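What follows is one chain in structure tokens, specifically the form predicted alone.
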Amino acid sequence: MSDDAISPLSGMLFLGGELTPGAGERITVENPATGEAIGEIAQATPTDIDRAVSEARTAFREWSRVTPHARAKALHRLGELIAADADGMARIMTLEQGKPLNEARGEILKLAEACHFYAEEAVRVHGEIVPNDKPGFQSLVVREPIGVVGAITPWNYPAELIGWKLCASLAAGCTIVIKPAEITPFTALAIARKVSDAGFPEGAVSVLTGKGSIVGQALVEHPDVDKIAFTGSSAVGLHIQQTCPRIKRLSLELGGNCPMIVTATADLDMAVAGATRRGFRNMGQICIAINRIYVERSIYENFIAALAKSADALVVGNGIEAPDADVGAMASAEPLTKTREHLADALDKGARLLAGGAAPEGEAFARGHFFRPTAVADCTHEMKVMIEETFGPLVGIAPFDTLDEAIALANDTPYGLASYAYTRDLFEVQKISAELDYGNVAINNVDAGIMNAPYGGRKQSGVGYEHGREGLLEYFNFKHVRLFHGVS
């Protein structure tokens, strides 16, 4: 069933500064809450891809020479246009992704915030004068935009995770070709319409729809794409790194499997609230979702009882019909299947089911990808829930006896994106923050990423940074200009 918000975007690409009907193979897009078809996308053809990259290259010659103040004004206009249409864009997102409408609207407003943040950063790109070892010389270090960016973005946050790349690249003077996830393409096309309205040069931004293995890989291999900015799984990130046919810049924000430590000194209510929010928000489909929790043994039973009650109290609903629901449908059958697999594995190996464990009952949930927020206790590192990223509404919990043990368990992973801890002991705060091997550590809160601080992972969780000044600098080359002027 088509929707008035989706119909103008169905089958479209964004090329040459406007929506253009695609000629490639059609792929159906479904509402994950109902299973109904809401539209289709056109698989971008090799001709489409070459056109987008060529137009981006042409636009780069113009856009890279635009003054930072002019780029900032354009980004501010984009942010204002997006915020003004937050309700309409949120509806598009909920229809294709499943999250409740109120949460989708919040994400659209965060996209607008990213526009304004990078608009302000655009005018603060400073160079340096480096001292020389001989008189009469001066060394200037300047920053220049990289060029054409290929952005490959996921389905869990289809507006924000485009915005971080789109806004930083445009602020730096780069141009960008975006390949959104095939199950959430319409949010990207809706953003592109705002780009056109904001007055960016034709070709500065393009959106190509289709499968990542075809369209995304074509951007990775394209000789005129200077940088790839990717958010997704570690396996795909490694594949991108291994299949670049030539040296190009990479920003890879990859898998998580994030831990939380709760010590006996923690505020138990705060810890439970934090675990509930970051464990189950967006149905656990967050790169920095809490996957596993380690609780000091003296408070273990109290914590798991409280978390079970908190998880069971969450309201699951169709995000359109229940805009204020706590959680909506999962985005597709794939993460739901993995969640069920990890739960079955944990229960088979002796875990104790605390909450959830099945889809909610009722006709309203019969055809969608729904699952109750689920918690299991008495987990070990023999269970997939503790050693793999579930990317679903499932949290595993285990007791610990010493802080060293908890830190060792938290670090026992190839990933290093985000970690969390609740404690009111200053020594524990310092030890945990120093010894957790993660790019982001949140103590007594679960907001591991904020817009004006660098956000990135370690180990198999990726390379490069988004957010903050550091996120902007990922889109620059540095140039050293050494000048002899003869003044001693």
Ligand code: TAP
Given for the second form:
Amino acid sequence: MSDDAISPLSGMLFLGGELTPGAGERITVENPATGEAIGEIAQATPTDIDRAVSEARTAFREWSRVTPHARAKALHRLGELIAADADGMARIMTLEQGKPLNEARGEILKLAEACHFYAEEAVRVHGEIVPNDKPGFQSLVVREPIGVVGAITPWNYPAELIGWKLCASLAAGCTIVIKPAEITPFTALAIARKVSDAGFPEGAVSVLTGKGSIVGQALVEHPDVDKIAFTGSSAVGLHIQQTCPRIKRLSLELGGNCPMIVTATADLDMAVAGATRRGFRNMGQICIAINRIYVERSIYENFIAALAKSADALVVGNGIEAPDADVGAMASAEPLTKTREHLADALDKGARLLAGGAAPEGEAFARGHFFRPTAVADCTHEMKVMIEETFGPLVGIAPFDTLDEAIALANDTPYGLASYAYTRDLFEVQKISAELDYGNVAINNVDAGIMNAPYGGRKQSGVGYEHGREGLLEYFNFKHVRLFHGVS
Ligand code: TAP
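To test you: the structure above is the form predicted alone. What is the structure of the form predicted in complex with the named molecule?
Zooming out: every chain and molecule, the one shown earlier first.
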């Protein structure tokens, strides 16, 4: 059953600055809360892909020469248009992704914030004059936009993860072809519709829907795409790195397996609130979700009792009908299956179930991908929940005796995206922030990413940064101009 918000976008691509019916294979898109079909995508064909890239190249010649002030103005306009339609765009997101409407609305507003942030940054990109080894020379280091960007994005934050790439690209003077996740295409098309209203040149932004292995891979392999900006799993990120047939810039924002350390000096209530928020928000489908918690033994039983209570109190609902529910449906069957598998593995190996462990009961939950926020205690690194990314509403907890042990356990992972700690001891704060091998460390809070600080992973969590000035610099080449002027 198509929804009024979705039907104008169903079967469309965004090419040449407008929504265009696609001719490729149709793939049904479902509402994960009900299992109902809400629309379909038309898989972009090789002709569509070539068209998008070629129009992006043409638009790049114009857009890269537009003044930063004019780029900023267009981005501010885009931010205003998006914010003005936050309710409509949120509905589209909830229908395809499952998160509660209020949370979807918050994400749309953060997308608008990204537009304004990068609009402001656009006019602050400057070069440098570098001292020379001989008199009469001057070295200018200038920044030039890379060119055509291929953006490939996942389904958990269907607006923000496009927005960071879109806004930074456009601010830098690049043009962009976006391949959103197959299960959340309509938010991307809704964003593109705003792009056309904001007055960017035709072809500066395109959206190609379809399977990642076909449409995404075609962008990776396309000889005229200069950079791939990818967010998704480490496995697909590695595949992209290995199969990219020519030298091109890659930024890879990948998976995580994020730890939290709670020492005996922590404010327990704050730590429990933080663990609940970052463990279960968006049904744990966040790259920076807390997957595993290490708690100092003297406060362990108190902490797990409080966390169990807090997890049990979370309201699960259909995101459209219960806009202010704490969590909605999971986005598809796949992460739910993995959550169940990690839970079964933990329980088999001796973990103690503290909260959740099953789908909520009732007719309202019968056909959607619902699950109760779930916590398990007494976990070890033999269990998948502690060493793999669950990407679902499951948190594993284990006690520790010394801070060195906790830090070693926290670092015992191939990932390095985000980490968390609660402590009120200055020495512990300093030691933890210095020794955790992660791109983001949040102490006494769980909001590891803010718009104006760099956000990126290390190790198998990726290369490159989004957010902040660093996120913008990912879209530039540096050029060194060495000039002899003879004035000494
Ligand atoms: P993936 O399966 O990796 O998919 C991400 C995107 O890549 C989708 O658009 C997918 O298309 C596409 N894709 C799949 N195979 C491809 C290929 N061979 N070539 C090019 N593109 C391809 O990830 P997911 O399941 O959507 O998202 C969850 C993962 O993303 C988690 O690991 C999570 O941690 C990570 N993530 C990381 C971050 C940051 S900032 N580090 C943020 C959010 C999520 P289809 O949808 O059509 O398969």
